[in-house]
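The data below hold one chain only, encoded as structure tokens and taken in the form predicted on its own.
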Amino acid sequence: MSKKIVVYNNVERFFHYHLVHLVAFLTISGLPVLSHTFDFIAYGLGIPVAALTNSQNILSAGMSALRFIHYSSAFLLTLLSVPFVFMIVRKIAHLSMWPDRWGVQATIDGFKEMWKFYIKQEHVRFGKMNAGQKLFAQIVVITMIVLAISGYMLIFRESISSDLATYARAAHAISFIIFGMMLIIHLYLAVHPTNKNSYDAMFHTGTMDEDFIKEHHGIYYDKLKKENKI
């Protein structure tokens, strides 16, 4: 029987699992602020809120409730991020999000390998994460940092200048759109049949079979052997 190898620890799994919930709350509560196209969300929530608070303005009641949900979710995500950030900072030089090989050709090869793996269903030698997953992780880290900084600036916008608040609002909106686009792609690939083992490891077991890692994540397997973790 193949040995089970821990690929995601409890902190990583806990953060990832609850990140899904909080991002969903932040997205739904933030969309009506981003565009009036999504005012129906505020109206839908505003109906029961207005009834409970005896408010005459359904949209205003809904927006106030959504703003409370948005701020609360942001605060909870900040708290949730503390142990995760502390963990990754300690091993920042060894994170899987960094390329296994550097250079333009290595980047091109990485995306060619993704094409072979996801589209042609061919066997490819990956690290713990493929080129697309690494790029996603890098963009998500950057956009989440921008979202956090600009978001807290907007929460306390009375303490900053109107010009700075305008820039913060623009940065918040642009980073959210980029984050959202990457998230849609990530969700699609996460439930892709070829990623079933990675999905189960992240959300259920935290482990993968040694034989599977050796066959499908050869670069990662060699790294684990070199570090005497297998």
The other form holds:
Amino acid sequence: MSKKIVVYNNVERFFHYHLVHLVAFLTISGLPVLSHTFDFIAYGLGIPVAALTNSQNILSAGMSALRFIHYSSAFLLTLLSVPFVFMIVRKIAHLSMWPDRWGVQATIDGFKEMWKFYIKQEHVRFGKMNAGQKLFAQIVVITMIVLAISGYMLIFRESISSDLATYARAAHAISFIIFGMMLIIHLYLAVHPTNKNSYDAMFHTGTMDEDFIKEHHGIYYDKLKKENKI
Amino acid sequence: MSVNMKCYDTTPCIRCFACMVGCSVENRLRLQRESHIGIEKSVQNRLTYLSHLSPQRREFGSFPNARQVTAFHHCNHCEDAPCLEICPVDAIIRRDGKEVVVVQETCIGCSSCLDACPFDVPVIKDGKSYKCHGCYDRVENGLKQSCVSACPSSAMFSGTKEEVLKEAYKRAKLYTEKTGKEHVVYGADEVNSTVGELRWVTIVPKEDLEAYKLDTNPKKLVMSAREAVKVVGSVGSVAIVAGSIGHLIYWLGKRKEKISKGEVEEK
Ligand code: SF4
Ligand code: SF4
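Condition change, the form predicted on its own to the form predicted together with the partner chain:
Shown next: the complete complex, the earlier chain at its head.
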């Protein structure tokens, strides 16, 4: 039987696992502020909240409850991020989200490889992440940083100028929209049959078979070999 | 009900600010009338958030032509009020006379209206938004707005849109003829696509529009960008979902084909 290789450590898995809940809470509680299309969420929550608090206005009651959820989730996510950020910073130069090769041609090649894998279903040699996953990770990190900074600016808007708060509101919405679109792609690929091994590694085992890594993540396999981790 | 409109005419204004005092008094009286506050407290405390009409005194021009101008800062009751559109709890409503009014009982104090208003009008105080309500209750009961009632020189006048614009254009024409300076009725026509027409118009020499802070293109670029990205985001999200479904169907078909050809093993 092939050896099991740890691809996601416990801190990464713990962070990702809870990130899922918190991002879901943040998204659901933030959408009705972004657009009236999602008013149904506030109404849905508003009905019991208004009944419990004797409030006259269902939408306001729902929105106030959602704001409480949004703020608490943001606070919990901040707390949760502390150990993760420390871990990331320590190995910042070796993160899988950085390209194995830099430059325009390398990027084009990376996307060609993805085309071969996802469209032609041919065998390719990826690193731990493919070009799309790397790009996704970079965009998500940037948008999450913008979301966090602008979100805290809005919470403490009394301490900043009104103009700055307006910029923060726009930045919060714009970065969320970009983040949201990335998230849909991420969710699709996460549950896609071809990525079952990664899904299991992230949510259940933390490991992948050595043979699987060798076959599907050739560049990553070579790197692990070079570092004497296999 | 027809559209109610107010007009401020900069020419006969004697800068007595009775309109502003009237506004502040009216809003304190409201609190007393609705038993939100005792009379002593409402007089002792400054409650600046209840002054919906405030002076913005500024130096304009440079020596030797510098002069002081007092711009009036107030809600314009925009035709396409961005504050009303953004409010997530529909706490901002439009009365029959088209006054744009915040319902404080509904407001949750999220400040979205403040960020959306290109004239920086709403004031957030103790978790509620405040701004001019056009004295809609007075108007609906046959009275004039408090500021209009207080004005001793007819520099403030109000009525239906037709009445006000007729008088405003008449005055603007007269001033233009008498002074040789073109006078305009700011807000009578669509100002821009963000706010539309205004229901608080101002008669002013055209060359003084800037001095009186009457923005000919009121918009907050970042908030416009936010709206544009929202449209791109909704179209993009639908496209991504459709693309994902399409890819899955394609991928499964292709895989089946590969399995039948024996190129890959079925797992
Ligand atoms: S001036 Fe500002 S507060 Fe008044 S209606 Fe227009 S957007 Fe709303
Ligand atoms: S502060 Fe109040 S009125 Fe303004 S957008 Fe928020 S809920 Fe609406």
